[in-house]
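Only one chain is given next, in structure tokens, and it is the form predicted alone.
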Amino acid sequence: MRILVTGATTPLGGEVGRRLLTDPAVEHVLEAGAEPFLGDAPRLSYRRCDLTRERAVHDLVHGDARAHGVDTVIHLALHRSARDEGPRIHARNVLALRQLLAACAAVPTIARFVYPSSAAVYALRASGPALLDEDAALEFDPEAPQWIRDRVEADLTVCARMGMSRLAIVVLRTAEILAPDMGSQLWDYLRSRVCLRPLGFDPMINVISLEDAAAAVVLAAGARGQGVYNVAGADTLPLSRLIARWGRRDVPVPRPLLAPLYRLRAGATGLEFRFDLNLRRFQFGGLIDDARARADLGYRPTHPLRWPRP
């Protein structure tokens, strides 16, 4: 296999990189990002650029993918933080999207494309199903956050692309990555020494370390065939006792207040958790299904989290 790498900056696009280096079967990894690249080792390349820019898509697909051979693409350029939005933001995580799939089509050698998304997709109702399989109702409020209506539309234009185009396409709806930098809002949440929560309220929460979710990666572009699975992580507990596992002080507070303490806090302290993102997932929960990854790709989670306190 000859793979190109977006987003190969990020802890995840890092984690993916290294497994795919040690893997005999993969000849060259192209790896691709907005940020200075300082690495280097056998079979790999780094070209920078800003896939925002067409011409950037352009060169990197039709220039550096084309002369490397490149056959399969994994897309892991997402804009993470929760605080920024606008149409800047947009056009990273959707408009770069569309760019790159394009490109992809036209080129011969490239069959495949990896576009690991987010369980955060997944509309979450008092009424809706406990556990969530991949043909569970997706978040359409128009009155979501940007966050959340962005993960959902480029999670829909990969989809859409199924069986319209010759690429096998993989999408990959992931536990939240609970390490920093991932842009996780549980992650920005246990950074606080007390953690509130809804009084009243304690859902269970199923998180995915780094290594696992790159182990699913991996698995989806060495994989045959197409379509869209959830990726589960080893450790599922109740949200009061994640928040003990991290060693901080549990308090539950009435709702209503805890969307504008959380702004304060994020006011003083630069912090991004936004109650506003999680409020569905921290009263209803919401877990996901990954029988269709255990038996399709062979995913199975094997590197629980390394909580602060057993």
The other form holds:
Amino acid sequence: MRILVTGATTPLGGEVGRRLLTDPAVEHVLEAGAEPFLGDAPRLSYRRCDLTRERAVHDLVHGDARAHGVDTVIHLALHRSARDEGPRIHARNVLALRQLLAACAAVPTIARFVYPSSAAVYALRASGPALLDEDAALEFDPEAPQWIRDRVEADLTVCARMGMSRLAIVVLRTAEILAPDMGSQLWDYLRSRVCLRPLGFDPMINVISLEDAAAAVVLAAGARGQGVYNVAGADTLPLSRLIARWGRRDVPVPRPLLAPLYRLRAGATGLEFRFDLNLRRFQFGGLIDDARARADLGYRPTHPLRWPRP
Amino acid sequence: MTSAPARGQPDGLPAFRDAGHGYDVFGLDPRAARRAARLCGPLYRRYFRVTSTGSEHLPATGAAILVANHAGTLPVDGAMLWLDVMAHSGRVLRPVADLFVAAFPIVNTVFARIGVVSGTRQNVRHLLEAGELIAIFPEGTTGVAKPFRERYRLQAWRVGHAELAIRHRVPVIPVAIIGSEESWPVAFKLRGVRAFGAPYLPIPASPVPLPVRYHLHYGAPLALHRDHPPDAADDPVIAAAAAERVKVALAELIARGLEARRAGAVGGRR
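Okay, that is the form predicted alone; can I get the form predicted together with the partner chain now?
So here's everything in the complex, that chain up top.
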């Protein structure tokens, strides 16, 4: 396999790259990222690339990827900060993906496209099921924050090409990766010594480790067929337990106070947790059912979180 | 997401499918269930003085659907059934609640910890595939709010339980709950008050449930699935006929239960 990995300088990109290089069946990994040149190694080359520029995407795919005979593309480049909004962020999250997909479909050697989406695309409602399968409703609320709307649009952009393009496309709707520098809302939430949650609600939460998320991406890259798959992590527990196991103090607070309190926190400390992004999840949970990924991809979460010492 | 097979706990806790941190995917915590059973023990034994017959029909393992009559402002009947099933089989019954319950603060969490599940099709499918014992009240909120004059008359009868039984090849066990329909009847409904998505605010005829004796009668399991292939669950005529069969069986069980109560053949002073 010859693989192009975008977003290679993110923690997930780094872990995916490392895993791919341990597989002798992988002949070459072409990494693309926003950081300056990282250096090449045997079977590994790096290309700095701003995917928001159509020309850069074109040159990456028709130049380097074609030259290396890339057959599989893993697109991990996604804007991670929930504080940033606007057309520039939309271009990075959605337009870059659309351009990359179109370019990949035009290169004859490229046969497979893997896109790790997010479980945040699902609509969470009190009347919804506790376990969301891949057919569950997506969040189309026009009032939803751009962070969510971008992820839904990106997910559907990829799904819409499934069966319409010669590429075999895999979308992995992954549980929240509880790790630093991954744009994890919960990681940021748990950085405070006191964690406020809505009074009267203690939903079940599932989180995934970086290792398991990367393992799912590598499995999807090497699998046959295409489809949408939920990828859940090894840790499923109530929000209050998650807070306690992280060594934080769990303080239930009337729900209407939470959004302003966390806005104040964000303003004062620069931290990224936004209650409006988590409003429904912190009341109604919304675990994902990964039965399809287990059956088709052979996925099993085997790396529980490394919990901090109390 | 899957979880370990249901298993009894070494410290005597009820069996459950641990999703990894001592809770199942719906939020059931067997320690909380045991605490709730102890806390409600006096209500079960001394206040409502619950007795039951036919508990040998409760399977020790595997999925089954209990179908019961429903009445009484708040689901006290569901709580007594839950306690009785735990007392006789050691299993945690998974009552299926109306969808609006998940939006109720505090109630949603307490219900989740003791095994109540919101009644979406996917939730119930998941429970049956996991071999759980579930309880469905096909009368729904219509039953809870039935007027006193309608006591023990089965109201609008939903068919979901019959569809599920046929599709998932599980037995249906009718349960007549005698006592609940006199204990706390609804005086009237405030339809204008729709707190947290509830269809109305029930105003009961008494401030607390009256200490009426409860008698639970578990009927023989009905194998609705024996007569139909799984796909027949989608046929509305078949599903309605199967649901009617359950309704008739439950109505007979209720009639027998009421007759036994009149004759003084059940219960007795404790």
